[in-house]
Every structure is written in C-alpha cells, then in structure tokens.
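Quick heads-up: it's one chain on its own, the form predicted on its own, in structure tokens.
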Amino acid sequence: MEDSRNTSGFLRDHNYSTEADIISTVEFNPSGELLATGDKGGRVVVFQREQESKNQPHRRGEYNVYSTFQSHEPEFDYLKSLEIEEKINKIRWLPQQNAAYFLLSTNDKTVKLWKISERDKRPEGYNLKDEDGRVRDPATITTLRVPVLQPMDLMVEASARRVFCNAHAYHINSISINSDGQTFMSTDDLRINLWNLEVTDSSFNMVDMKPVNMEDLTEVITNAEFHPQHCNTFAYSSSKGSIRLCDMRDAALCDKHSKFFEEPEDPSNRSFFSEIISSISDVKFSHSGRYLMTRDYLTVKVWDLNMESKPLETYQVHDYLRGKLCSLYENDCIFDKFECVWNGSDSVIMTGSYNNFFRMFDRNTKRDVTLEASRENSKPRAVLKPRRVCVGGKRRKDEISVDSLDFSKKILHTGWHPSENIIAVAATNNLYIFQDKIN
C-alpha cells in the first residue's frame, strides 16, 4: 500500500463467539471477488464482493456472506485411538473454467473438494412426480408433460465433488493447487503427497522425511508450496529454519534438493529458544515466482531464488519480544505459526503479531507501519492509525507499553486481494476487512 495509514475498515466485522467459530484461515480467490474463511467447526464461510453501483458508491467492494457449509466433521481412528478435529487447516481456491466455483479445503486428515454454484432455475411439470416432488400413481398419468425450467429465487449451493483421504498418518499442515491445473499437494510433518484431481484413491508420494528410526527424527516439514509458473518446482520449509527447493523432472522421488536456503545462525544470538524461534511457519512464492518469503516466529525473510547464501531482506515483526522468549514459552505462544502475505504487485508484505497487531512492510521504500485490527475502528470508513510499542523507558501517549500487549488476541491468518488492496485480517475470532480510504 502507498500509504497504509489511508487503510480504512468497510465491512462490520464478523463476531463470533465460540470455541468453534474461531478462524483458522483466509484465502481469496484468484479473482478476488470471493473470500473464504475456514473455522476450528469444520466450517467454511464464502464471502462475495458487492458489485459497484451509482447509488451507493460509498459499499464499492464490501463483502457479504455469499455461502456456508459444513467442509468437515470430527472422526475418531479406531486403530490408532485418534480423535481427528474438524478444524480446516487449508483452503485453496482452484482457477474458474465456468460460472461454478471450486476449492480444496483440508483438516488434519482429509482434504476435501468442494463445488460452489448459483441455482436461479428449477424444472416444474414433471410427468412422474408432483409439484410437491411426490410420486404419483401411475393409472393417473394420461398426457406427456413437457419440464420446464421456472425462474426461482437465487440459491447458492455447496456440494462436495471429491475426498481426497487415507494417505496421511501425520496432521496435514498445507496443501497447494498446481499450476497445470490437474495436480495438488498434500503435506504433512514428513511426508508430500502429490494427487491428480480427478483420482481420489490414490497419491504419489514425492517427498519422504521419514527415518527408519524415529528416535533419529530431527527436523519436520512445515509447509509446502507450488511454484505459481513451473508446474515441475515447488518450495517447503522445515522446522530447522531451511528452505528447499525441489525439481520434478530429477528425480521421481524428490529426496534430493535443487537449491537450499538457509540463514546460519550467529553463534552470539544462540539461546535456548533459537531452534524454536527459527522454525519456518509459512513460505510463499511472489507473484513474480522469482522470489520467497519465509515467516519465522520473530521475522519475515524474503529470498531470491537466485541467492542461496542468504536472504535478500529481513524484516523485524516484533524484535521487543526477543526479551519475553522464556514467559512466551511458558504460555505456548512461542509455539504459534504465523502467516504471511504478498500483495498483487510483491512490493508490499504484511503478516500477524499480538495484541490484534498487523505489520505492512513496504520493499521499495523500506517503509513499516504496525495496524490494529479492533472494534473501534472496524467501522465502516474508520480509518486506520498507525500504533507503536515500546520497550521499557518513557511512553509516550500514543504508545503501548511491551508488558502491557494481549498475548491471547494474535493474528496468525491473513489475505490479500490479488490484484487491489484490499486486505482481510483473522482476528481469533473476528474478521475484518480493510481497503484503501476512498476519497
């Protein structure tokens, strides 16, 4: 954004209350005029955008609930004594071939493809069945009837067209839509599945972590992505803070790397905390496809696919906390996966921190401002202000004291619209909705 202090909320945000309700991710769609949220419910919330009208220029872009279903629901493995949670932990949106909508959605164990479609028509006049859809008797029947389609009101409906199971024994943490448009990936802590989309009882296995004795287990994955223009290059991460890229075309077993990304560590930074803190919870390729940002616990790196060595750039997202390491363990926050994302043009890139807190880091002009997604300025045409922590010493008026941040109020998911800014922020439970102030 130009000037994200002109960032202003237009759309109430969406409250809700429960356990159950609280968004677990966010993800538009190719076009942007679609938002989905995924819930710890099992459920997913698609959200349209308002199309723009003379009358009312002032909704130009807010965004209204379009469809809800029920993606998942809980399970128990019986073998394994397992409970698996409805929580979907991934929504990907696919390319639109025709006025239907289609997406992936996963939980821990199943991914799920789901058909979104608009039904304004239904057939009357059947010959066989009543108006009330009862069968009638056949001795009535005399003439042939002709069905024809009567205009109704708009029906939205959401019907699950494949299920995708049975080939993980770990929790999947991503999955990612190929660029061929035929393929996806499916990946857990040590293994990456590749399925066609057509086939639902069987996945190549293209990357395995696993060691012939787990006591030997010292790093897993974390995420996995396609590349957005080579269907033959994807990207995934681990818990050690490393980053590989992989080729298709070596190998069909991808356990050999093309390239590896890795910062080393300064031995004077070295904690106790380090390994923690280094494990990658996001990596997203640009737009472009030429770079990849990485989120740790306490930075944001961007990498050229080019340069191995080290990243291009390192943005702090919240180095204050780098003193508060032991008490964050302590609560399990420490343990928390961050999101990150590009805007349409990759010069911008925002992710999550505490307190409902959100940084915008601008890559041109080396620009940072800290957003706060809350109720006060979740009004529509409530324009953001910039908020600032400090650490120990004076506080100024405008400033929030470090020890005073609501460690149980994050922002761990994040959208951006492909093409315009405007961004969506998951707060807990909320989600709120921000664009460029409309002069």
Contents of the next structure:
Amino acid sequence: MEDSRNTSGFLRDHNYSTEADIISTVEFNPSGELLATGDKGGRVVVFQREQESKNQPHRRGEYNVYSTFQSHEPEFDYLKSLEIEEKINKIRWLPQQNAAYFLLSTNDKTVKLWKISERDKRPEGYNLKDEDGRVRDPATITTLRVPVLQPMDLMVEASARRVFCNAHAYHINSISINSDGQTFMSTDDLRINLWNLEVTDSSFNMVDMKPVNMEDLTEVITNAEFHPQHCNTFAYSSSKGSIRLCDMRDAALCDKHSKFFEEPEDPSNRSFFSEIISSISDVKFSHSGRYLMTRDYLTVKVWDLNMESKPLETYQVHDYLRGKLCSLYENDCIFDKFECVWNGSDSVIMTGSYNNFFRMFDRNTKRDVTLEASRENSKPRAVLKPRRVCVGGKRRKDEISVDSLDFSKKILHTGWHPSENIIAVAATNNLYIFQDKIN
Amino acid sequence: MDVTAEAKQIMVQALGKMYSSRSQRGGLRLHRSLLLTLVMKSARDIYHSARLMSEKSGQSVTEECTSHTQEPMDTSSSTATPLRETSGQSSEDGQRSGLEGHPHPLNPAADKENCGPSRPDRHSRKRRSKTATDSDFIPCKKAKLECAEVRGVLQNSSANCGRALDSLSLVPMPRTIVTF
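Give me the form predicted in complex with the partner chain now, not the form predicted on its own.
And the full complex, kicking off with our chain again.
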C-alpha cells in the first residue's frame, strides 16, 4: 500500500490543476438532496442526488452536477488599494419553501443570496416575434394567438437575488441563517452583523470586539453560528479558545455574553505556539441544540451548553503533531483552519487532518477511525480501509510514519448528510463523496 | 541556549511572515497577524528571561552575541525559501496577514545586522524608495516603542505568556531592545 509518502516532490504530487479549483467550502442543504461546494475562483458547484430507480439499483443516490455558477468575482478596493479575493469562504442553504433553492454564499466582504431554479418549459407562439426571436413585420400578422408553454430540456438557472455588501471592514469568516428563516448573521474578525434577508442596504451590529486602540487587540472572532432552534441565541468562538453564547433578547448590542465557555490551559503543554493552537477554527451546534462542538489545531471538543467550565468530551485529532509544532509553524501549516461536522443523530463527529486523512469519532462507543481520501483508495464501491499513523518506535506494515505525512494534502472542509450516512470530503481540488451502504 | 536560539528563530520567522503577508492578495489578515504577534511576544519574553538568567549566572554576553551573529543570517535566508515554496501549497489562508497600525516591537536599526541579504521587495507594486531598501525587511513606517511603552508591552505579554516575569517589568529596557 502507500506506506511511504513522497513529501519532497511537490510537483510530482500536484495534479496540475489551477489554484482556482481548490475547494474552500462544502455544505449539504437541509434535505440532503443537494450538495454545494465553493472554490477559490469564486465558483459554486451544486450537486444533486439522483432519484433512486429500480432499473439501476447500483446507482442508488449518486450525486451529479446540477448547477455551476460564478458567485463572486475579484474586486478592487480603491480606497485601501487592496484586492478583494473572490474565494468563497462559506455557503449556507436556506430552508426550502417552494420549488426553487436558495443559498447564501460569501467571500471576504460580500454576502450574496442565490436562487437556483429549474426551467423545463418555455412559451412558444408569440405574435410579435417568430420562433428565432426576430421581430415580425406587423403588417404580416393577420391572426392573434395565445403563447403556450411547451416542454424543453431541463435548464437550471442561478440568479443573484440579493447582494449584502459594505458592512464589513475586516474579512468575513462565517455566515449563519437564523431558525426564524428571515434573518442571518455575517461575522468578520471583530464584528457580527445581523441582516434581514429582504433588506440589503442596512444591517445591525450585534457584537463589536474592536478595541479603541488597535494596539490593545488581543482576541478576534473566528466563527459564529445561530442556535438551530432558538432564534434568539447564537454562539461565537475566539482566537483565544473561548466560546461565548449570546441572547439577543438581552440587549441590542450583544457584547455581554450570557455564557462563556473556556477550558483552563494545561500548564504542562505550554509552548511558544500555545496561543496559535488554542485558536478555535470552527464551531458547530449539534442538531439537537444541546451541544456545541469546537475545533482547534489538535483537538475537537464537545461542550454541553449547561457546563461552561470545561468540555464534555475532548478528542485528539492528530496529537502526534504536538512535537512538530515548530516545523508546522515554519511551513505555515499551524495556521490551517480545520472544520468539523456532526452526523444527523449527533452520535458521530468528523474532522479533517493532513495527508488527506480525515477522522471520525463515535461519541457513544468512544471508538475512532482514520480514513483517507485518495484516488487510489476510492474506486466505486470500494471499502475504505482504516489508516494508522505510527507515532514512534517500530512502524508496522500498514502504518505511515509522521515524517512521511504530506502536509500539502489537507482536508479542511467536510460535510455530513443531515440524515443519512453520506459524507462529502474536500481534498484540495477534489471532492469525494462516500456513502455507507449496508449490503 | 536551545531555548534562546529557538526563540530567536521563531521571532525572525514571525517577522518574515508578517512582512511577506503585506504584499499578499486579499490584504492583511487580522487573525493571522495577531497570532504572529503573540508568538513573537512570547518568544521575545522567553528570550529575554533566558538571557537575564544567563547574565545573572555570570556568562559573558558578548560571547553569546558573536556566536549567534552568523546564525540569524542563515535563518533569515532559510526562512525565505520555505515561504516561497509554501505560498503555492498553503493557499487557503496563505500568507495574508499584518496587524494594521501595530507598533513594531523591535528597533529596525538593531535588526539590520540580523537581516542578512537584503530581500528585494518582489511583490510590492509600489516603487522602491530609498527608505524601503534601507530598512530591509523591517518596515520603517512602524512606530518605534519608547521606554515606557516597552515596559507596558512586556508586562502585557508576561500575562499572555503565563510566566512570572515580574523582574522583567522592573528592568529599564534600553531603546535597542534586542541585540543579537
């Protein structure tokens, strides 16, 4: 098997696709029928699950491309002389209300609401123009008819319905749609703003962490999310490793938190890089709304909303990297922001790692597994083989040593179907979809 | 001594990362700049406390200086290469950072001897002025910390560091803080 990883030859491993194809976000819609990905080039690709058919049972529920559109373009801020990247930082789906699908996509500065709809009929039989669209000479028109809708090949259209801009001085890191279905929030390094989906020219600031003197800055906001059921509650994580829960009913400005979650630092683990590795890169409420999950550089933690002093559970993602922090700082990997996801029943959590590995932790059995997303291992209907990293001493046959890990192959973004065991894993510019099939 | 050398290397790399990020696409990344600043402060505190302890134990400071002068030149040139290589790899948040308006803790003049080969400002679209070349990789527009501010910064970073550095805050720091 692939025991020895080639870490020295970057070009050899690189498959010559452009940087614009690097996937930057992955998100299932609430029903799981659609899967959206955003990339560095500002594009959104939406996949749709095939209807299960009796004729082809082995193709049950595969995801195919449904729609592709350019969501964001690079822009230039002339005032600050800065380029605004078109990279899609986050995509969030709105709950479906009619035949059309709606999603929010954001880059560093602007959030857009996109409508994705199908067109399978078109009107034919106009009076003033012929079938090619050319205008007819009115003198030749002797009768009138009513245009009728005729079936046509299915076309999926994406149109930008709202553009929410000019509200963030810093880079947007997350967006979250409220359970009320009418509002959403956008979060940058220092501020969280609340929007109404119908109103683009104003937003309300809810949290402002900007100090009077920027030299006094010690903490930034890294992520924020609304509670899945309570429309008045949201949580935001910080670079210091803390999470604050806020109640919007307390005050218009939610600078004072209602709950503060932080685990005291273990002094024996203190190093130069303690601040960097304790910064939270992702925060996700469980589907039940009872728990919060956070991801920092080396661990995933599950918090009970009723206990602020310490997490309920802590899972080591790749603790073997603790002794390598200096090298990871040197090659910038220590700044990588990994995301984490819950499965539909909140019993399993998943997050990515390096070497195209991703990890799953079963909260009930306390078992965990490391899997790899790679072309060699992912033939259709192949069973994924668990991987093991050798942490020291003798390396067994199937293990891979820490020094052989390829740190350019990182899995930062993953998604889990809301109800079934289907996962989407983004490995640089490739998307892997794995399904759990019981034979 | 290992701690001192490691602290110094970390500081040099942090400066290099912060400077190169100023010319990256998408502008300065606040979060990344903040983390780099914290690391640098942490490393600087440890470096100073380690030096203080070695001074107290009667070791010659000048010996240390001469043995280390060649080192930083190597580290600064070696950091240049990995940064260039990884700019293609770590494309996600890459090297876009920089704390706007953050006062530079180190005196540019003192660091000149450590810069080694002057790095040409490849990525900047601005015309290369005299000042840009003079300051090597330390931007000279940054404010220089005065005595009192230095003490204040050290006190604050002592808190971040989680170490008892009470003695450090009482030592009057000269203008040129770090002499390698």
